[in-house]
Amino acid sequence: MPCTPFALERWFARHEFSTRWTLSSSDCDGLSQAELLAGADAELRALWDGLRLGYTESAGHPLLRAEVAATYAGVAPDEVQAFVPEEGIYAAMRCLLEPGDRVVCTVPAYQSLYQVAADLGCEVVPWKPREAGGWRFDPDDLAALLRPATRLVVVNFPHNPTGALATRGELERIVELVRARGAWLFSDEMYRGLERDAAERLPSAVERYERAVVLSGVSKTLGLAGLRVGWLVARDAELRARLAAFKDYLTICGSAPSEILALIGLRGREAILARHRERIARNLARLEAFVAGRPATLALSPPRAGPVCFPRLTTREGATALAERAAAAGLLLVPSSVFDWGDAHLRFGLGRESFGEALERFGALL
């Protein structure tokens, strides 16, 4: 199977670590390993203490799974398997998918999420939004793309890098059209609570639908990323056995150490998500009277959820040429090209507290 080089990974590992400033990382500030530490109970504190450094169980530790799985309504601990995301999506994708199938994927999308798909030789069909409507993915669309063949459905909300967001009627319609082709619906719920009004947090699709495969993690909402732990959630035992089979060939299990600390982030995960949250919300507020002062340079859409959002540059520099220049100058922005949306558009990343000394930066060099 052919190896499509990531575009967004190649930006990120020509430009992550050699530059001072970011504008457009996807997730929150990390949270430091002492601090992580310091909120765990007792229970957790003595998992650590304890902590042998041998092979975990390759479905991830019994605990996480519970935790993992008491985030979700009706969903059981052994429908919940641990991967590192990027390693989820891979998997999922190859035990679902056949050269030949019928995908729909939400576009602008993390690259994977349509790409594995079209390597392994499946026909990947784009759900566009429409960004005069805020990013909106109409339903409507969705429905004038499926076929009877349909394999796969995939989804991505909050959306990166839009940070749009279905509202609870579009996902309802969303898997009632997903279900009368009697096709898979793969979510990736990555950014889900990081909602700037927590009343509009959806309900996972694994919530909804029995053929829905959901993706998360603690990269995204609870700042860490460097644990590598994510998870699968499937309702489907057979499914669930193909995903196991698989990963005996990729990671076989975890590691020790970061299941017990992404265990002992989810149990504090209300402070971790509030905190995040407020900083979402004050970078936003920087941006939109940033971008509000330069009418002739960017116009903004603004994200609904997420630490990401799509601003429209108006200028007669493309984003890439502006983004390379960018990086000459220490400072990380993500264009639109990356995502194979154009070369009119940046993403943003919310999520820093660094955020405002890097706007400025972007404000010196435009």
Ligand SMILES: Cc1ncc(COP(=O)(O)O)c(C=O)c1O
The other form holds:
Amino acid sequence: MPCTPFALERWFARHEFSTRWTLSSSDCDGLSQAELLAGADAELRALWDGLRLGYTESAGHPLLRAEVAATYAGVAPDEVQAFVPEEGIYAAMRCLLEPGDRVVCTVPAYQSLYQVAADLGCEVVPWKPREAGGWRFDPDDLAALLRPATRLVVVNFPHNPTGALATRGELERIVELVRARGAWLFSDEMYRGLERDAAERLPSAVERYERAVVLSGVSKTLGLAGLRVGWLVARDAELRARLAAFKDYLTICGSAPSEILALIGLRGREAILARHRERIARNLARLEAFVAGRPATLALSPPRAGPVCFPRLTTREGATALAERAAAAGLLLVPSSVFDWGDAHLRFGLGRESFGEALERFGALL
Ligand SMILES: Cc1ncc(COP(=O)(O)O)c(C=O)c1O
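Form predicted together with this ligand structure, per the form predicted on its own context:
And the full complex, kicking off with our chain again.
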């Protein structure tokens, strides 16, 4: 099986830790360990202090699985399996797909969401959004892409990199279309909880469809990316057994300290999420004012959810050349070329406190 380079991650490998400012990271500012531990309740503090650093349970710490399950309606702890988020994508694709399968995926996308399938020899069909008037994936377009033998539909709401969010009605329609084909639905919900308007938060796909596989984790919304803790939720017991067996060839089990720290973050999630939503709203307002002052340079189709958005560059210089120039000046920008989406957009990340300072650097570069 080939292993096509992951363009976004290779770009980060080159520039993430050699630049001083970032305008393009998709996670919220990382919390400090001291700050996180200060918020631990007595039960978790005792677990942390007494933690032994041996192997952990492959499916995840029972308390972690229970805490995660409680964030979904009607999900039992044993329907949750711990995975590093990116590992979860890989495992799910390997367990669901065979060469020749048809897979429809929202694009532009976090590359592994379709690349693992493509490298496996599947036929990958892109479901593209409309940009004008706000990025939107039209379920009618999905309907036209489905065939009787479609094996899997992959969606990601809130969407990276555009900030698109389906409405509740659109999600119901997507589920209806996928169910009618008997296909699986892989729903990447890494950014769920960071909606502009809390009333727009979608139900999880696993609450709506028995053949949904949901991915989430603590990386983005809780600012705990360095813990490398995430999970898959699936109703189907046979699929869960395959996922468990597949994990034996990947990490086997999670990191003991990370699981406890993730648990502390999850128990304190409402306060952390509120703080991150407030920062994202503040940074988006800043960005909108910045764009309004430069109509000949940038256009922004506003995001509805999540910490990222995808403004269009209207300069003669392409996004990749600009991002290379920015990196040389100490500013991390992600050009749309790494999403295989032309060369006229930049991904902006709104979850960092230093956004204003980075935006000033960007203004100077423009
Ligand atoms: C949509 C999406 N899914 C999954 C991941 C993987 O998350 P992690 O880096 O925590 O493994 C990312 C990371 O950027 C992402 O944007």
